[in-house]
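Single chain ahead, written as structure tokens, the form predicted alone.
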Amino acid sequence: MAAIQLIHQKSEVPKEFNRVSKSYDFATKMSQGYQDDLIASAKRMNLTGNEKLLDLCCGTGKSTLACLNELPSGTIVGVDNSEGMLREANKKFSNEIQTGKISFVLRDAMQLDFADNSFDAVFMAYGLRNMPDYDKAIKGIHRILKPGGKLCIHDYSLNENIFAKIYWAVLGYGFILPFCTLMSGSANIYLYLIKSVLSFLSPKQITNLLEQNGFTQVVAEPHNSWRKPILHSVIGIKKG
């Protein structure tokens, strides 16, 4: 499906996430601070180590690691609606998955049958913007959510002004879309993230996003470097 398709069909996204699961790590590990940036989202949250997280939008388990670091004796639950991507993950953590550390999902972030107040913590790293209806996704999140829990959206979310938004242009035509279609073969998925980071919240906006859906104590915070001006972190804790 083209990209612009799947701008206005997201249901259709993991199908094109299936066709890179098996390069998506590679070409995520070329890109300068990716890991080290969902290390730092995930210290942000300030977790006392003994929380069952929710890991949504998984992927590979990019994100599932970097909890993992943050939960020496706490559970993850990881989430993802891509059968490539899964498998993958699966592959990484077969040890935890063994002792209970770590179980992963196949299931819809937008369909989430998790019972009401059943996690202390969500991180979920570029998926809200992947979501056909954000405001209906974080009612989904808040209701999953114990009272105090804490929620962290890791996405590429554009400062609001004209430079941030011919900067993530720059960077993914001239960087991003080039590299990771040699890499992988297929170019929508790609194609598709630079659209569809153009067109998504700002930092200000995803946080009046959770102080409308029950969240206090929101906080956005930029990420260093390069990365300042269009990566962000977003937190924000449930209503007791």
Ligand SMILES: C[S@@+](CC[C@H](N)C(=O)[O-])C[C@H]1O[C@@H](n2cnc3c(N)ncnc32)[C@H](O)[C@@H]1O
The other form holds:
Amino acid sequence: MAAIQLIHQKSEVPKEFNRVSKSYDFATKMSQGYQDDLIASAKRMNLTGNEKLLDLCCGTGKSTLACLNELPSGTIVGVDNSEGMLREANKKFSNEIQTGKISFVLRDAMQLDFADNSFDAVFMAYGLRNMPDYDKAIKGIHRILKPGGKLCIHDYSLNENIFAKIYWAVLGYGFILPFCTLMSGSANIYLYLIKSVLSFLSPKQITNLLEQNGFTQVVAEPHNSWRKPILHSVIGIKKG
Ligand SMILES: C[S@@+](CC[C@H](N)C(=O)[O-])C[C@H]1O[C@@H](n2cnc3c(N)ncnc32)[C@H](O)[C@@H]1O
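Show the same protein again, this time as the form predicted together with the ligand rather than the form predicted alone.
Below is the entire complex, every chain and molecule, led by the chain shown above.
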């Protein structure tokens, strides 16, 4: 599906990720600091280490690995709606899957059917932007989080100034699109990435969205890397 159509039909996004699942890890490895930024967001959640965490839109498990570092005695459920991306994730964590520390589930993040109040924490890296309805997605997350549970949204969310938009456009069209298309043989999902970031919420708007949906102590922070103007983690706590 063409990138412009994907923006209006985001439920089709996981199918596009099927096409690039095998090259995804290499492409993100070439994106300097990708894993370090995920680790920084996971650390910012200040977990105690024994939580049951949902890694929503877990992809090939890069975000799962970042969370695993923070959970020496906890468990992780990874959810994604792309069979290809989950296949890669399953390959990486065979030991943890065997011991029950990690499990992966093929599911639409807009239709989570976990029980109410069943997770201590939710980590969503590069996921919210792909949801067809941000408000409905956050309401669904709120339902399955325990009171006092933590939510971290880690995403390309541009500062509200023209510099951040120009920075992203140059980076996207000048580097990400040509390089990743060459790596994966598919331009669609990367063109969609550029366009979806340009139309996504700012850190302030994500903060408001969480506050309007029952989260408190919401903090938006940039990352201390070259992604500073364009990448943020927004963390909030479900009101008790
Ligand atoms: C950019 S990847 C991020 C993967 C991982 N969190 C990371 O940090 O590398 C976005 C993922 O969101 C998934 N996704 C998009 N829309 C989804 C939906 N409605 N339900 C579940 N997964 C979805 C895609 O399949 C893809 O694997």
